[in-house]
Each structure stands twice: as structure tokens, then as C-alpha cells.
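One chain follows as C-alpha cells, the form predicted alone.
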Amino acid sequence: MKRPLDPGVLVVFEGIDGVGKSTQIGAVAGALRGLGIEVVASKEPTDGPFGKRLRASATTGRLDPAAELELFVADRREHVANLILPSLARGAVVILDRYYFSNAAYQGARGLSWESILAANEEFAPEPDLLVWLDLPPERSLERIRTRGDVANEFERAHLLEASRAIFGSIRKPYLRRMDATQSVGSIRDVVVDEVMRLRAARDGNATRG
């Protein structure tokens, strides 16, 4: 959807499972809050009713691709209306752990058209100001999952991760920044924080001229 003229900044972290999105979001959010900036950190699927059904399916068995996508879209519609747009409207930096790009990658890996998934979501969901794709080969991501003591779930099968990674690599957006997930947390944090500050200044300038 066309973004309203709001002062907020929308940042999305994407990538296959195990690349360090949660850790990186914590680092970026902490740095921005230290600068006195309001940060709203959230995730998809959410903890709402649709999101809970999706999370349960990761261990009990995945739904068919179309039904799975339908739940993701329903969850996202609530997320956009109840949290994302209101937070951006009051000037917060909204940081998301996954967004509709994950649907393109993961449901696309199961045979759906990833281009159509992007287009359908962009009819109602605001596009991010910054999309950070943390890239890591699946064998490295699965190693990280095992190292933290977790067992790969139904969304974390090696062949699906490889297909999902390939789709992430096919997405072309002017706001997408690919970052090597083997870099240090601090290195990635600093790049993202600098970019967020630049985006905030640009949106403040646009609002003033408007």
C-alpha cells in the first residue's frame, strides 16, 4: 500500500531461520532507544489467534500452502491495522522480525508464486523503509539452531531453507540491503542504526516540506 505521510520508519529483518534476526533486532532496538527514539519491536506471525495457529503448525504439521498463506495474511491485516500503522503515525521506529517477504520465500518454496504473494500483500501492507536480509547458507543456519539447543521444526527443513534463500535472493526492492549474517552483531547493528537515522532525517524533512 502507499505509505501515508507519517514520521515513522519501518524496518524489517528477513532471512531463513537461524540467521540471527532476533539477536540483531535486540541490538538495533537497544541502540536506538539509547538515543531517545521510540522503538516498537514486533514479529510475524504475531501472538494473536491467527499467529498462534501458525506457530502450532510448526510442530504439529504444516497446513497446505494456500491455507497457510491465508492465515498469514489474516494475521498481518490485524498487525498492520492495530500496531504497525498507529506506531508509524506517531513517529516510532517499527522493527519487524519477518514480514510478507517471508511468505514469498517460504510459501513460494512450497510452489506458490512468490511474486503474486508480494503483490497481494502490498495492496494492504505498507512497504518498509529498510529491508535487511541477513543471508546465511542453510547448513550454517541449521548449525546455529542446533548450537542454541533447538530442534529444527517443520519450517526449517534444509531443502526448503535452500529454496527460500533462493527466493530471498531474487527479490528486487530499492530498500533491500543484503548483509552477510556471519558479520559481528555490532557491525550489522551500526550499519542499520546509521541507515535508520538517515531515513528519520529524510522523513522529517519531507514532513516539514509537506
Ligand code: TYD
The other form holds:
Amino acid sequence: MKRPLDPGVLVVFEGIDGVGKSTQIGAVAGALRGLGIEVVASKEPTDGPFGKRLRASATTGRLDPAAELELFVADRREHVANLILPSLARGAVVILDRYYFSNAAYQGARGLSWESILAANEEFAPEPDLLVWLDLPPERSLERIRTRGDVANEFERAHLLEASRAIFGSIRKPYLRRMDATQSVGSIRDVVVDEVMRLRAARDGNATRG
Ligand code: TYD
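Beyond the form predicted alone, can we have the form predicted together with this ligand?
Shown next: the complete complex, the earlier chain at its head.
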């Protein structure tokens, strides 16, 4: 959807499993809060009823692609209405660990059209101001998953991750920024925080020009 004229900033982190999205988000959120900025950090799938069913399917056996897509979209509709839009309206910096770009990349990797998935989501979900794609080859991301002591689940099979990564690489959006996820957490944090501050300043400039 076209972004309403809200005062918030929407930042999305995407990338295949194991690239370090949650660690990176913790670092960025901490730095922004330290500057006195209200940050709302959230993730998809959510902890709501649809999200819970999706998480369970990662270990108990995946749903067919169309049913899976439908559940992710239902989960996101609730997330947008209940948390994302109200927080942006209040002027918060909203940071998401996955959003509909994961829908395109992961359900696209199962054979659905990723372009159609993006278009369907853009009808109801606000587009981000900044989309940080943390990029890493699947060999490296799976290694990170093993190092943290986890066993890769059904969403994390190497060939599927390769296909998802290729789709992330095909998405063309002015707000997308690819970042090499082998860089340190601190250096990625600094780039993202600078960009968020720039976006906030630009937004304040627009508000006073009114
Ligand atoms: P993940 O970020 O791994 O959540 P957690 O570690 O908290 O369980 O997300 C679970 C999986 O969901 C992940 O492998 C990617 C997948 N996914 C999709 O397939 N489509 C989507 O639209 C989203 C948001 C996630």
C-alpha cells in the first residue's frame, strides 16, 4: 500500500536463515534507543495464532505452497493492522525481522511467482523506508546455524536457501540496500543507524515544509 503520511520510519531486515538478523537488529535497536528514539522491534512470522501454526509446520512437515502463502499473508495482515501502522503513526522507528520480501523469497523458492507475491503484499502492507538485505552464501549461514547449536529445519534446506537468496538478489527497489553479512555487527549497525537518522531528518524536513 501507499504509505500514509505517518511520522515513523520503517526498517526491514531480510536475508536467509543464519545470516544474523536478530543479533544485528538488537545492535541497531540498542543504538537508536541510546539516542532517545522510540524503537518498536518485531518479527514475522509473529507469535500470533497464524505465526504459531507456521512455526510448527517447520518441524512437523510443511504445508502445500499455496496454503503456506495464505497463512503468512493472514499473519502479516494482523501484524500490519495491530502493530506496524499504529507504531508508525506514533512516530516510532519500526524494525522488522523479516517481512513480505521473505514471502517472495521463500514461497517463491517453492515455485510460486515471487513477483505476484510482492505485488499482492504491496496492496495492504506499507513499503519500508529502508530494506537491509544481509547477504551470505547458504554454506556460511548453515554453518552459523550449526555453530549456535541449532539443527536446520525444513525451511533451511540448502537448495531452498540458494533459491531464496537468488530471489532476494533479483528484487529491485530504491530502498533496498544489500550488505555483506561477513562484516562486523558494529560496522553494519553504524551504517544502518546513520541511514535511519538521515531518514528521520528528511521526514522532519517534509513535515515542516508541510
Ligand atoms: P525465522 O526467522 O527463522 O523465525 P524463528 O527463528 O523465530 O523461528 O522464520 C521462520 C521461517 O519462516 C524462515 O525460515 C523463513 C520463513 N518465512 C517464509 O517462508 N515466508 C515468510 O513470509 C516469512 C515472513 C518467513
